[in-house]
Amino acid sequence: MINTALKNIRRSPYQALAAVSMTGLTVFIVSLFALVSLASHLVLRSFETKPQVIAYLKDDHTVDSVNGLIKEVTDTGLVKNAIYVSKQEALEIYKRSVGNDPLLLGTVTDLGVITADVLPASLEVTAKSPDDFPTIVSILERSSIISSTPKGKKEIDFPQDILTELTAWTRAIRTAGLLLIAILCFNSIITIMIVVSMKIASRRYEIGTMKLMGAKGWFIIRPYLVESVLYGAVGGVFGWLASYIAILYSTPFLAPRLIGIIALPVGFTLMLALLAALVLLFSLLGLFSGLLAAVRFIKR
C-alpha cells in the first residue's frame, strides 16, 4: 500500500509538489500564527499584572490613611494588589532604572544628589481588568491624602489607553489570523482532492478491472490515502521547518524588546510539541481530503 502510494507520487512530481507547497504554507502561516498569539497573550498578560494605577501621595500622609484608602479599593474585589511605595522605596526604584548614569543620579549638577525627600511616596495598583480602571481611579481621586498638580488635579497615572490599545490589537490579530488559516486550510484540502482526483481518474480504467475482479472500494482507495496523507504530513514537516527558521533569524530582533516578557529563543521542546501537533493535524486534513476524492469517485 505505501509502496504503491510512493510509487504514485514518483509518476506526477509536480502535481505533489503542488500538494506538498499548498500544505506547507498553510502550516507555516498556522505555526507563525500559534506562537505570534502566544506571544501577544504573554505580553499582555505581562502588562496586566505590573501595577497600572499609579497615585501619588502627600507628604503629610499618615500610616492609617494609606491602609484606609488601601482597604476602600481592594473592598471594591475589583482589584489584584495594592501595594505601598514609601520615598525610600521610590528612591531604590529609580536608581535601579537610571543605572549608574551620574547625570540621572544629580552626581554631576548644582541640585546635589537625589535624595529619598525628593520622591513622592505612591500607591500602586493592579486591577484584574482595564475595564475596571474608571472605577478604581474614581475612589482614588476622593481621598484627600492624593497629591494634586497646580491646577488641582489628582496626580494619578494609569495606561487605560495602552492596555485597551494591546487587547484590540491582539483580539484583531487573532481574528485575522483564524480567517487566513481557515482560507489556506480551504485551498490546501481542494489541492489534495484535484491532485488524488486526476492520479484516480488517470487509472479509472484499471480501477474498472480491479472492481470486476472483486476489489472491494477499501481496498482500491487505500493508497491513495495514504498518498493524501503522505501530502498532509511531509508538508507539515517543511511549513514547521520554514517557520523556525523564521524564528531563529527574528530572534536577535525580537529578544532585546521582549527581555522580561518573553524569553527567546523559542524552546526547542515547545517547537517539537508544535511540530507535532501540526503534523498529526495537517495528516488528518490530508486523509480527509483524499476521502473526499477517491469516494467520489469509487462510486462512480
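This is a predicted model, so every value here is computed, not measured. Take the two forms, superpose them, and find the largest set of C-alpha atoms that agree within 1.5 Å; that set is the rigid core. Numbering follows the first chain given and starts at 1. What changes on going to the form predicted together with the partner chain:
Superposed on the core, the two forms differ at Ile146: its CA moves 2 Å or more between these two forms.
For Gln88, a C-alpha deviation of 2 angstroms or more is recorded between these two forms after rigid-core alignment. Residue displacement note: Leu57 has its CA displaced by at least 2 Å between these two forms (rigid core superposed).
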Contents of the next structure:
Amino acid sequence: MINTALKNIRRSPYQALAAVSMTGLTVFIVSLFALVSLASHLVLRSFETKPQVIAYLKDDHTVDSVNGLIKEVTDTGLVKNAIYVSKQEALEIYKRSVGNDPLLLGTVTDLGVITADVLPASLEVTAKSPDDFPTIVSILERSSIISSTPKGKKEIDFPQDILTELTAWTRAIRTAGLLLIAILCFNSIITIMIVVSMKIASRRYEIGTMKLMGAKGWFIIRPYLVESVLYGAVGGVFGWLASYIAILYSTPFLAPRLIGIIALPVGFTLMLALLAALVLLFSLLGLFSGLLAAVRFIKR
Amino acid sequence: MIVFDQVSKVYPTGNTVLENVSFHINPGEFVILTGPSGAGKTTVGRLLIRDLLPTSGSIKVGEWDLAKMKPGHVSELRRHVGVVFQDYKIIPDKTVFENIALALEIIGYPGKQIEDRVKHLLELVGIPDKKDLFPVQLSGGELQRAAIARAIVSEPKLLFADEPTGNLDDQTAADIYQLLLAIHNLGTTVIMCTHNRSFLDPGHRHINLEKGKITLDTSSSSQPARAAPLREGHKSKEEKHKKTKE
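Could you give the coordinates for the form predicted together with the partner chain, as opposed to the form predicted alone above?
The next block holds the full complex; its first chain is the one shown before.
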C-alpha cells in the first residue's frame, strides 16, 4: 500500500511537488502565526502581570501614610497587590537593570556615584485587570503623599495606552492570521484534491479492473489516501523547517527587544511539539483532501 | 452452481442481447459456450459477476441471487468467480507478477503466501521466467496465460474464460485450451467462450447461443444445478493451501 503510494508519487514528481509546496507554504505560515500568537500572548501577559501602576512618593512621606494609602487602594477589591518600594530598594532595582555600566551608575560622571537619595520611593500597584486602572489612579491622585511635577501633575505611571494598543494589534494579527490560514488551508485541500483526482482519473482502467476482480472501495482508495497523507505530512515537515530557520535567523534581532518577556531562541522542545502538531494536523488535512477526491471517483 | 432462469438483457440502446435464456451448470462441469459475435456470450460473463443486471429473469451463482444481492456483496461474489477477460484487462504498468498478486492482495492474502502462490501459478501456466516483465513485453499467448493465472490464483470454484483463444495461433490456442482442461481437472467449474469449434469435445457440455437465444445445449442432466456454496469451497481450498504450506 505504501509502496504503491510512493510509486504513484515517483511517477508524477511535479504534481507531488505542487502538493507538497502548497502544503509547506501553508504550514510555514501556520507555524509562524502560532509562534507570533504565543509571543503576543506572553507580551500581553507580561504587561498585565507586572506592576502596572507606579506612583512616586514625596520624600517626606511616613510609613503610616503609605500604609493608609495601600489599605485604601486594596479595599477597592480591584488590586492583586500593592507594595511599597523604598529609596534603597529602588536603587537596588536600578543597579540590577543597568548592570555594571559605570556611566549609568554615575561612577565616571561629575555628579558622583548615584545613591538612594536621588531616587524616589514608590508605590507599585498590580491591578486585577487593566480596565481598573482609572479607579486606582484616581485614588492615588487624591493622595497627598504622591509627588507632583513642577506643573502640578501627579507622578503616576501606568501603561494603559500601550496595553490598549497591544491588545488591538494582537486581535488584528489573530484575525488576519486566521483568515490567511483559512485561505491557505483551502488552497492546500484543493491542490491535494486535484492532484489525487488527476491520478485516479489516469488510472480508471486499473480501478475498473480491480472492481471486476472483487476489490472493495476501501482497498482501491487506500494508496491514494496514503499518498494524500504523505503530501500533508511532508509539507508539514518542510513548512516547519522553513519557519524554524526563519526564527533562528531573526533571533539576533528579536532577542534584545523581547528580553525579560520571551526567552529566545525558541526552545527546541517547543519546536518539536509544534512539529508534531503540524504534521498531525496536516496529515489529517491530506487525508480529508484525499477522501474528497477518492470518494468522488469510487462512486462512479 | 449456476442457474440462469428466463434471463433477458436489453441494453439501454434497445438492443436485445439475451432473450429468455435458461440453463443450469453443475459444479465441476466444463462448458463450452459458442456463438457468433454479438450472440451474448460476453454478456453472460458480465451477468455472472454482476457487472450487468438482467432486464428480466433471475440468476443464481452459488447461494447468491444476483438480482437481489446487496451492492456491498458484489465484491464478495467477484472474488469467487475467476474471469479471463476477452481483452485480458492486464494492468499495463504492473509486472506479470504484480498483476497476478493483485488478485490475492484483494482477498487479503499475507505477503509471503502471495509470493509462493504466484510463483506456483506462473509455473502452472508456463511463464515462470516472465514474472518481472511488463504486459507490453509479452506475446499474445503469454498475456493470455498471465490473465488465466490471475483469474485462478485465488482458487475460485468457477472460471469464466471469454474467448481465451481468440487472436492466438493454433498451437498457442491449443496450449491454452489444454491449460483450461488442467484447471478443470483440479476441480474448477469452467465456462469457456469461443468461436473455435475445434475445441468441441463430446465429453464436455456445449451451449450455443445465437441472437441471444440458446440453440443448442448438450446438457447431460436435466436436473437443476445444486446450489453449491462458492464461499465454502473457496475457504476449504484456502485451508488446503495453508495446510500444504505447513
